[in-house]
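Taking the form predicted on its own, here's one chain by itself in structure tokens.
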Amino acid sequence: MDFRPLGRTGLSVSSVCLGTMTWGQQNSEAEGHEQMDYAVSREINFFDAAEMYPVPADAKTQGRTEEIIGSWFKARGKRDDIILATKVVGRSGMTWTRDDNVDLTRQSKAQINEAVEKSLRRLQTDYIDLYQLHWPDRGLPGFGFNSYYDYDTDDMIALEDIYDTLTRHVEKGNIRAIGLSNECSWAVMKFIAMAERSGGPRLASVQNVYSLVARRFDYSLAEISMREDVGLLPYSPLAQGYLSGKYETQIPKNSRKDLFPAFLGRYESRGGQDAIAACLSAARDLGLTPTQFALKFAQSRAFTTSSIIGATTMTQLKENIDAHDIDWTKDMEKAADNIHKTYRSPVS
């Protein structure tokens, strides 16, 4: 397993990060017990979860994954073993995250110093490694846009109390090191600079969408990455299993696109269709796996800390990790960048 820096907090993490977002809904606390120990066989360090979690996101259900987690701190004495990251929801109607009776959840002191202390408590652990703000608190349109469009600057809580809140908790030891998911280029330099102005903590991560078929983060977010040591940790490397070729010919029982088919809708544009299509046809031109394929592209990019895997079934999830086992190649590179020129990015 090869190990990468976590910005500048001198915390080294497997580039391959467990995700986690399945169990309690898809998963039961079994299954993910027995995913974590099979990870920390294969020397991943460094899992992800969310308050929020397990998804698709509902009150029911809500922070099950972090108490999984927790249990299994608690059962197998691993806690200082592992890097640990976890968020806190922006805006959002999801309000029974949320004790208090709230219109929103929003990123304000409150709500945040509230989320720090739940997630806590159902981890079973007195400090977070890395803490993410999930989504913006400001009404950007960060979820599938093509064109952006302004917001009301005033209707926002300012990244300066947000960033303020966030350093307390560093302070006393609540939490490590924060990062962003889900954001822009805008916000990014906006708390590294708050960061250089205070000599507070510094912008460890930013976790967004990035796969073979959305590359946005290519564009602006990159160079940052590279300049400011803010990596990245690409969620869903897969496309939610498209990139596998998983759902080529028919849609298996009980797989995300069966249980929740809505939740994959960023990938069914005709563009996206057909872009995928390309990375299923390259992968094994290259005499390659589509995983494989689609997995070690995500791993290989400079920008990239820790590529986030998900899985249902141990077989997914000993395949994800062996796909990052191959050597990445001119050729690869090659063919990915033909699949971008051609298909430009189709998925955000």
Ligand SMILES: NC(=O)c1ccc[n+]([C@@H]2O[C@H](COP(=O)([O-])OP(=O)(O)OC[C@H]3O[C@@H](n4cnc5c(N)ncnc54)[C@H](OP(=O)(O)O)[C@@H]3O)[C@@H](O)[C@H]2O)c1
The other form holds:
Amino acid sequence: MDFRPLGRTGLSVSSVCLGTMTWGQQNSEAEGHEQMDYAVSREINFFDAAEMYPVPADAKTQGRTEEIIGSWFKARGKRDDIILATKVVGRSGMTWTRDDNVDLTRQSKAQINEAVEKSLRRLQTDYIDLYQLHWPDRGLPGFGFNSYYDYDTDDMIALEDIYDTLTRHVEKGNIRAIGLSNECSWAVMKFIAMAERSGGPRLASVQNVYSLVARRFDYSLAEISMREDVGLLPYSPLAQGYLSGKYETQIPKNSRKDLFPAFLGRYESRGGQDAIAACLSAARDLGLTPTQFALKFAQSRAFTTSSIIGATTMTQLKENIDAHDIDWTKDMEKAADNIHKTYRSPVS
Ligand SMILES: NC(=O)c1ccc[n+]([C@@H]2O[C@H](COP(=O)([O-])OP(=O)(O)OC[C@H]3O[C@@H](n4cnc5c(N)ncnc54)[C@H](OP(=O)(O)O)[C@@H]3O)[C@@H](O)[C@H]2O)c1
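With the form predicted on its own in hand, show me what the form predicted together with this ligand looks like.
Entire complex below, previous chain first.
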């Protein structure tokens, strides 16, 4: 396992991060614990959670994932060995995450304060290493958007106010570093500028969708990552399972597509499906498994800090960690580049 700096925080994270969003829904507490034990035995020191997990978001299950991590910390006593990331939701209808009768979840001072406090309690810890805004508070088009439509700037919480709230938590010691997720260049640069002006906490990372078929990060955020030391934490590096080849001929029972078909919608355009087929075939031509090609691609980007993998079985988890053991070669880069030149980034 190689370790990379998390921005300029001084923290060092494994270049593979353990995703957690299936724990408490597809996976039990015992399975979550088994995954964490195994990941640690493979030198993974970085876990990614969120207040809204598990998925799909549901009032009945919300918070279970963090509780599972919390009970593991309590049982294993390994809190200080782990760099723990979690997230506060952005603007949404998931009002069950809040005690008060709110119309929407927002990244107001009161709601962030409540979210931090509840995450700390569920996680059975007194600090979060990386606290991320899961998606923006402003009315930016959401997950998987293709066309930009402007939003009402009178109806957004100023980034300065959000930054100020997060800064207070860093000062209190509840949070060690801050990150963004599902973000665009404008907010990333604003967060960097606010830290430069104030001397406050510097943005450490951006967690966006990224894979062989979802490469929009390359177009402008990548350069920001390199110049400003704000690395990418790619999520869904396997295109939610598609890039493993598991859906080539059938939909396996209890797979994500079987259980939650709507999740995979962003991959199901004609361009997306053609690009996925090209990735599977290129992997085999290179003598790789599709999973190796996809996972090593995401981890090998110069702007990647740590690639967030997800698994619902131990077999998958082992295969996915092992997939990073190969060397990324010029031929592999050429194959990935050819796919990108042909299909661009069909997934956003
Ligand atoms: N910030 C965000 O908005 C955001 C969004 C999504 C994810 N994330 C983070 O990123 C993590 C990973 O995301 P993801 O789960 O979408 O990643 P992914 O690697 O693209 O997909 C993982 C899923 O694919 C299937 N799978 C994994 N390994 C496999 C293998 N070797 N062979 C066949 N199938 C395999 C499993 O689902 P089945 O077994 O159910 O088919 C697994 O849950 C999450 O846990 C979360 O921490 C963040």
